[in-house]
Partner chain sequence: MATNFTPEVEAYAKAEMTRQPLVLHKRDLAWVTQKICGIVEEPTPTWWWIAFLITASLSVLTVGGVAYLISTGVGVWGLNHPVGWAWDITNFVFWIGIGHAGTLISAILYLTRQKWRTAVNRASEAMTLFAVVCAGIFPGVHVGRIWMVWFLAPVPQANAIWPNFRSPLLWDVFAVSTYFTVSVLFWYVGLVPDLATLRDRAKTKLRKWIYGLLSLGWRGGNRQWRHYEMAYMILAGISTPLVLSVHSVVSFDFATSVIPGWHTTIFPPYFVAGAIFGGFAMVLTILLPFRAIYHLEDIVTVKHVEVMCKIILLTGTIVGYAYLMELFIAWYGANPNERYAFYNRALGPYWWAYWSMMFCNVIAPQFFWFKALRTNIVIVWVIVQFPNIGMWFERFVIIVTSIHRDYLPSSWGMFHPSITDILTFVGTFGIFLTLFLLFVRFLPMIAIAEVKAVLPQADPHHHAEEETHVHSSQK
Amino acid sequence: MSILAKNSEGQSVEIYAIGAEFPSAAAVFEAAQKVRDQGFKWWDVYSSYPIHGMDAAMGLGKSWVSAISLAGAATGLTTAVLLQTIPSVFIYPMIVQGKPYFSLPAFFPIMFELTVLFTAFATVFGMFTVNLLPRLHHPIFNWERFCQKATDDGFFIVIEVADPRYSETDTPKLLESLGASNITLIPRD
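Isolated chain model, in the form predicted on its own, this chain only:
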């Protein structure tokens, strides 16, 4: 869905989202619950500090990063076991100091290290993927009010126009009824 609007110079610009400012953390928390209840999916809340319970208020589920980390750990452990077992047991079987071909105590340090290494890489790259990073510029930075107050004392809700529930007339009315001020259309670029 693409919505166009005229900027101050009369040029058509593509709209990314509609943003609204709220007076306090409690107000944005209550508004987030109501936006969630309206069925919006492509929206976010911004504040200068974490607001306890906001994940539940927005209806967010558990992150996929932990599953990606578990897959990385399993891959690291499997890699370590195979890298040590194949040469020691199958390619060059040799009894050293009376130990068996497959000696778990001897293999444990490498298994631990590769499990930790693969988990760390999977977690970092999984987090980048889930968060759609790296992203050098986000369209929300085109909103002057957001840039002035987001890191100091601002509380914002931004609803993307790509959301199936977005309406050019109803969404601004909803935000206004929730107590929002400075309701603004945010251009994509």
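Quick caveat: nothing in here was measured; it's all calculated off a predicted structure. Residue numbers count along the first chain shown, from 1. Throughout, rigid core stands for the largest set of C-alpha atoms superposing within 1.5 Å between the two forms. Compared with the form predicted together with its partner chain:
- For the relative rotation of rigid parts between these two forms, the listed residue sitting on a hinge is Pro134 (options: Met94, Leu104, Pro134, Gln97).
- Rotation of the smaller rigid part against the larger between these two forms, from C-alpha superpositions: 20 degrees.
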Contents of the next structure:
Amino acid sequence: MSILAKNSEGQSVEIYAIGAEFPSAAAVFEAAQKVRDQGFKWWDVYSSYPIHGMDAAMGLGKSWVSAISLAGAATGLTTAVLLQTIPSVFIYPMIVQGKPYFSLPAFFPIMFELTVLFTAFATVFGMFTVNLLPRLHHPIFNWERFCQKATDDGFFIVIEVADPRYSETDTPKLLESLGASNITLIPRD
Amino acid sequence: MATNFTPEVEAYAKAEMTRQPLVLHKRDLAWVTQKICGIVEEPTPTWWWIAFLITASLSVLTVGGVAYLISTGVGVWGLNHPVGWAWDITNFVFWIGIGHAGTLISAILYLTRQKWRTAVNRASEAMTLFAVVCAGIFPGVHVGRIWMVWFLAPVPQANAIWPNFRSPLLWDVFAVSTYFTVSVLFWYVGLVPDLATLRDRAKTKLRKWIYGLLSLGWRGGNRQWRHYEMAYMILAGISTPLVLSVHSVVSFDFATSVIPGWHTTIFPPYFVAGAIFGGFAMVLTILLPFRAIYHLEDIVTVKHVEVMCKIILLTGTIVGYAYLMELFIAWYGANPNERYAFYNRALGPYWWAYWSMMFCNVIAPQFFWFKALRTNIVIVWVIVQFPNIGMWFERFVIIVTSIHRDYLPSSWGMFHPSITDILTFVGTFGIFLTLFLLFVRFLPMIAIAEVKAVLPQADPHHHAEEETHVHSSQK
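The form predicted together with its partner chain is what I need now, so please give it after the form predicted on its own.
What follows is the entire complex, opening with the chain shown before.
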């Protein structure tokens, strides 16, 4: 069920979320803890830099990007072992520098380099994928105040109307009681 | 109990123990945004066009030198038997070393929680990339027949020959290309939130569109920051061994050979220390003028400059130790060829290169023991020119003096650079500076989000902490 509201021209538009601005990192930090304790799930805290300790204040666990990195590392290491072993031992076996076909110590540098290379790719692309980026547009950019301040010096809490705890009457009051200003309904398009 | 101190003593102790803030004059978040984005957003200043014209013209020398080399052959360079590696590899090692400071700042100082790195990491990482670009030119073109350069890559091919995976030269191909790729990724990840800031401030549609695409739609929600910070930490974690490995692998090019003066186990750590030493010198060389031009004194404070001088002092001293240890082992090892190689370095026909290296790398940084010199920006800039010069001489000494006289006196010879050698190298400074000028013009040269995060008010417990201080002094 979608939630509608009237815009300035009197047309009814679908609402994506309710947004609120906070004056400081300390204020948004305390507010986030309260919102978390209220049991909200579909919400986020926006700031121009990562706020230390905010993951716990929002009730978020450890990021699992590290698992993607580990998978990348394993792929890179395997690739390097196969890349060096298959030609040196099976396809083009040749005695070079009097070393055995399978000369593991001499293969270490490339094993290391490819492990690092694949880990870096997995980490970066994994992080953007988990963050659902790149993305050309997002409903939150319909909020003008957010666009002006979010990457500058603003602190925002945005609660999506899709959240089961969202209430048209209580949620704005909650945000207001936490010291928020500019409480705004953000249209979906 | 410790509560017997008078308030004056307590106030004095507190003032003594308080750290100097990383950003001076109690600047706020909006100031940081405005200051750094302002550099990119202002109309292009006249000095920029003049500087750009000079550096771009200079870079034509490398383009011309390389075109002449490829069209004519490696004979246009001064190298010949027995000196088969000369300025090409010297320049390669010189430039690749300069990159190391950027990765050290972005990775190792991140893992060791050195928060001052935030003011200088973006520009230093950019320098890393541009230095590796300059470095990559030389091994690329020194092969002589550049259309055969794909032999370096492990591609299945009809010749039934694969690259020799036991060769350090091939390790080097992997090490340098991995280093460049990972540095680009790390740099770009750091740029994304700042590109979003530029996007949100853009006045024209075109700017908004370009910075919007480059920032990938970054929103700055904590659910994004959470994964972002994890990714950043992992990148720092893998870049730390990577940066140590790159110059180690470069040093293997020499250390695994049997040439006297090259065949030593001290090379990897000695090369890495030298790379960081030379890299920081270049960072200060480039950053200090831009600090003055753009009035970044509140972000890149004297304290930052001082800390970097201390790193130069430390690594310069490590390099000095390595030079002396090389001499000691050459004597102690009792190998006549090894002994002669070092005697020849210091007192042979290239003595001037050896002593230039010694003076620039070992003596010159010792001035940084004095705080008055470390905190004087002009003196710092003058002193760091010595490592810049000295590190080039170091590579020249290692490469040329070792191979111009090896085991067989009948094959001894001298190396003299050709004019093409010289101009091609001079041109790389043009390429390096041109790329840096473009970077300063179009991208935030200081990591906005990271500088904000080290401001005192960025800490969510900032106010709470101040209150406890007041309470404890009232007790």
